[in-house]
Amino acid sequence: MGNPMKIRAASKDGITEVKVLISHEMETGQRKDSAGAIVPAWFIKELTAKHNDKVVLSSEFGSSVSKNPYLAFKFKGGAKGDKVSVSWTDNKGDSRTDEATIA
């Protein structure tokens, strides 16, 4: 299981908005460490973010994301007080789940 993911979600006028900080290597298979060998690919496939239980994002990464990446989205509706959690899935079969409230 990968490091905790930073989430912040606040709401205003019916409109939520997510920013989430992911802590992942995000190795693309092509570069090579200090012995000339190539790191193997490493990167987060999937990832979906739900309100109440409810699927607001669905995506797909690759290997062209950089390390740590960072998302930023809103959706439709949201009170203060809900939970909004983000899960992802990589390559080499790893997962991590986080919630946040919104504030």
Partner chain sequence: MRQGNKYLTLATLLAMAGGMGSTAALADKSTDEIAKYRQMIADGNPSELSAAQGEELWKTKRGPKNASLEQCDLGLGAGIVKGASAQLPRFFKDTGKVQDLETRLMTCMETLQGIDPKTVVNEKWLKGERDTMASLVAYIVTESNGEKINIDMKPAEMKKMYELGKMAFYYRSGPMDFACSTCHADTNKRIRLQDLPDLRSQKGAAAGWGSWPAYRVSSGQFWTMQHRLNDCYRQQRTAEPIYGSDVTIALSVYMASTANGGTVLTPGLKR
Second form
Amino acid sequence: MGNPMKIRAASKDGITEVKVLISHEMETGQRKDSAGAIVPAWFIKELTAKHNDKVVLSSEFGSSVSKNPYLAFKFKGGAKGDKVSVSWTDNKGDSRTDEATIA
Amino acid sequence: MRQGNKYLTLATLLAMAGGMGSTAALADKSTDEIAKYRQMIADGNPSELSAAQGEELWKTKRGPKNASLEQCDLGLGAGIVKGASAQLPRFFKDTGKVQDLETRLMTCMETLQGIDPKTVVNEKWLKGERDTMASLVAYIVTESNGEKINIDMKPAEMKKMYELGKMAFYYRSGPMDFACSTCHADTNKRIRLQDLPDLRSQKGAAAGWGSWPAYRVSSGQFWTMQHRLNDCYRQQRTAEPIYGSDVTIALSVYMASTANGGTVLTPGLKR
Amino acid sequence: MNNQRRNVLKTGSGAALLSVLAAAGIIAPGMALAEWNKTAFDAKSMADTLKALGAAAPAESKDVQVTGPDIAENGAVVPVGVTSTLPNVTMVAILIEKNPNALSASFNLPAGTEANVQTRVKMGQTSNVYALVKSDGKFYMANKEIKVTLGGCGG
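Moving from the form predicted on its own to the form predicted together with the partner chain:
All chains and molecules follow, beginning with the one already shown.
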């Protein structure tokens, strides 16, 4: 489930720029906790962004993407008021989808 | 872009000056590059995630009294969040105390929601009610971004706190015999590549006080001012103060009032 | 226990939802079921990673850029990105040569999405950062060294 993402989408001159902040630990599985035990890997593996129902980005992450991942990209089209949604799935099978309106 | 150009001219000037102060030049070059790095990550400060949770928590009915915090008075009147943290700490008549944002929130949690302050005070950083506190703080300080730091020093209680804070700032303790002033009372002091602000000056205090609470890149955590101060005592190798205790509020009054007139840059983004 | 219930629910409804979406043509089956490229993400060296991505010998290209700072104050958060002026870019990826696993992230870009993706990665130490780009079915690459003053692996 996780906490909500922050998605900002703005269209200008026919291009929509999307910026996403995601709440996620992104544990590498290589870090030790204070007791010396390995903290198990826990990271987002797949992320898909859609404009209305069309996929505009599909990505695969490794565990070296930073904690609380940030992502910015641009696509052609997209009008003010349209929806942009972002979904992720992590290595534990947890997932989340949030959406924003293009400003 | 502009920053890059500025750096080039600086480099050219230094090159013309020839040979002199090459270590200083190297450090300045690094500081400049780090400024560029900070600028690159400033857009998309992960504090936004904590702030969003905090806003939700502010409106959520919780605690034995099943109430939200929407009627909490942070100093500007019940329910007013915008600009509130720019004027904290302040003296509150209803409690008869000088309170910082966190201790004031504990008062609201207790009176409105019936949540015992001990559940915050005795908790670990970023756990349970103290984590709730951090999210609330993230929300509230975001609502003061860009405001002027404006601490009301008229009440006698504030003056008393200021004097106590000043004393605490210079008070040496611990095995290293450090005081806050050991690390924070010099212009141009650096640890690693970190500039340490001179917290005695208006400019330094505005930069230091004004940019906390902040998201810490190194830990990937949002830290409140209480958390920041606690860690400074740890840096000082001294016993850590009790959460929300007078000495932490006194230090905050000392720093905040010195910073008066500066701009609130919270939530900050720090190493 | 809550978790368990959630997992059961998810496996059940998740699979059903996928097939419904696929049937409705909302997501192309290929896209929904594209397997996370385990071989590529588990690969250690640059060479093995490139091979796993099907990009054995990418050509160096001036039309590909790695964006990022010269120095990162903290390796836990290093802003990096890929931009390219090459035509028909369908995939971009970010590789960190000296990380335990070189591949950090890869992005499939449907037509209309610009070859301009920015993210943030962890770097254990100073390293070359590579941008890999697939344009018109061929692979191209560029790199930039990013210095790290404080490593980002381990906390």
